[in-house]
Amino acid sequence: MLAARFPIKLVSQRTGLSPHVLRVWERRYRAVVPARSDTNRRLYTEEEIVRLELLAALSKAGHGIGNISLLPTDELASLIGSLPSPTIAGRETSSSPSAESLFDEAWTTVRNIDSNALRDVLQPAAVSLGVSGLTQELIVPLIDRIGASWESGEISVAEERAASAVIKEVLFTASRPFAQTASAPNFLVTTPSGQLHELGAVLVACNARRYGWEVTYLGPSLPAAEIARAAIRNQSLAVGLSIIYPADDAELPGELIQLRQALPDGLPILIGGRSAHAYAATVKEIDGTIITNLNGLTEMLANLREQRTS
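As in the form predicted alone, what structure would this chain adopt when taken alone?
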């Protein structure tokens, strides 16, 4: 699969650099040289976006772009590490709490059923770690721990639900600044009937929103007919489903087959979550795609968007 590439508007949102500045840095300083689409639009890789984030932070700290634009990315990262204050894309220096220490704090609040304390850990982390760091380094491991602990009986339903409510709130708030354009494709996200755990779906919805998609989020446990009706009404470019628990629901294969039959021919069904592979045979039967992580989701969505415009 080809590496995901992103249009200039999303890169501007990620880096804080205006499209004009991005073009100048390319033409005048060769900071990055993005690929071009068939219609001559700039398309940036994730590595190029990270490089631009570093350059933006160093420029803000006083380094002339002409002096640093051609430095290797690892040297730019070293320069960031030598700065005395927080910089890159909301990330702070090593004086900030690490993701590991924040995870320990967050887990303690989950066990104490202390929603306010959990919120006080996660909300500042969106600044200190950045949105990507908050999601990948803190919330994804926390969701995994909560799910496994709930299944094993280590935590109660009350602990799981209290934590889920706060995580959902923080994720949607963090993704709110990434507004989509009027022409953004629609991505419908939910969990199929019987799947009551929604945090995986929330992660998917927020990640898609972050990359400029219009997201229709329907919450958990929706029958196939309702999912299809909403997808058709919203002219969705894809449907995303999260399957977490249980992994042996005898009714779920039938729900997935009904969904495929009710959706327009060829409309992609992307399925993720800890128990998705337990239904791999049915996913194959409905010509769905199992997504194993957020990076894979990002690449798939980028490819679907590119296919729409080609």
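Please give the corresponding structure for the form predicted together with the DNA, as opposed to the form predicted alone shown earlier.
Lone chain follows.
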């Protein structure tokens, strides 16, 4: 796979930084020094763009660019997730614990409806694993486990709600500094009517935000007409839906069809969640795209973004 290279204009759009700023950051702070073409044009790699997105977010959040321009990229990422360590004296997290042990710990707190203990597990993990590590290795498995245990009756509403609230809080906080760039396209995220579990949608929302999208998040179980109205009002470039449970809702296909009819022609509908495949026929009918994992999502979003600019 040969690494794709991007010209400065594209980078400017993705990061929300003007070409002027990109050049000056390079000259003055050596923040990112891209390769050049034969004719001396800057050619950025995907990694460099991600780095610039981080820098842009931190700069907007109040960090002086001169102070952070030379930090390694992973440190920038953990700065983004940097939260006031709730641990001042006690709680020795001597060696960073493995993702598995953290998962077990987290799952125990979920079963105990212990919101605050769960936060104490997730919050430091945002630093030790990084935001993407946190989501991929802890939160995604946790959401799967919660969904499965819910269906099997092992846990009930209270457990699910308590966990949802904390996970939402942690994810939103972690992706907060990324929020705004002027040119960012809008992505509308929600779950269709009848889908009460919102964690999948939250995950999608935060991921999109981390990649520079302006996200409008509308919570769970929203009627098709309302989704369409909000998408039009926000001039959204795409709509994301999460479908987790139930997997056999007779009303849902109708909702989806109604949504397609109410949306502008051709507006992409991305559908994810563990039960998305259960409605595959309808999804195909409305020309939606099923997303199977977060990487698929980011790829899809990147494509959409490029299409728009071209």
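Because the structure is a prediction, the values reported are computed rather than measured. Numbering follows the first chain given and starts at 1. Rigid core here is just the name for the largest C-alpha set that superposes within 1.5 Å across the two forms.
Engineer: Align both forms on the core first, then report whether Lys284 has a C-alpha shift of 2 Å or more between these two forms.
Structural biologist: Stays below the 2 Å threshold, so no.
Engineer: Could you check, with the core superposed, whether the Cα atom of Leu297 shifts 2 Å or more between these two forms?
Structural biologist: No, shifts by less than 2 Å.
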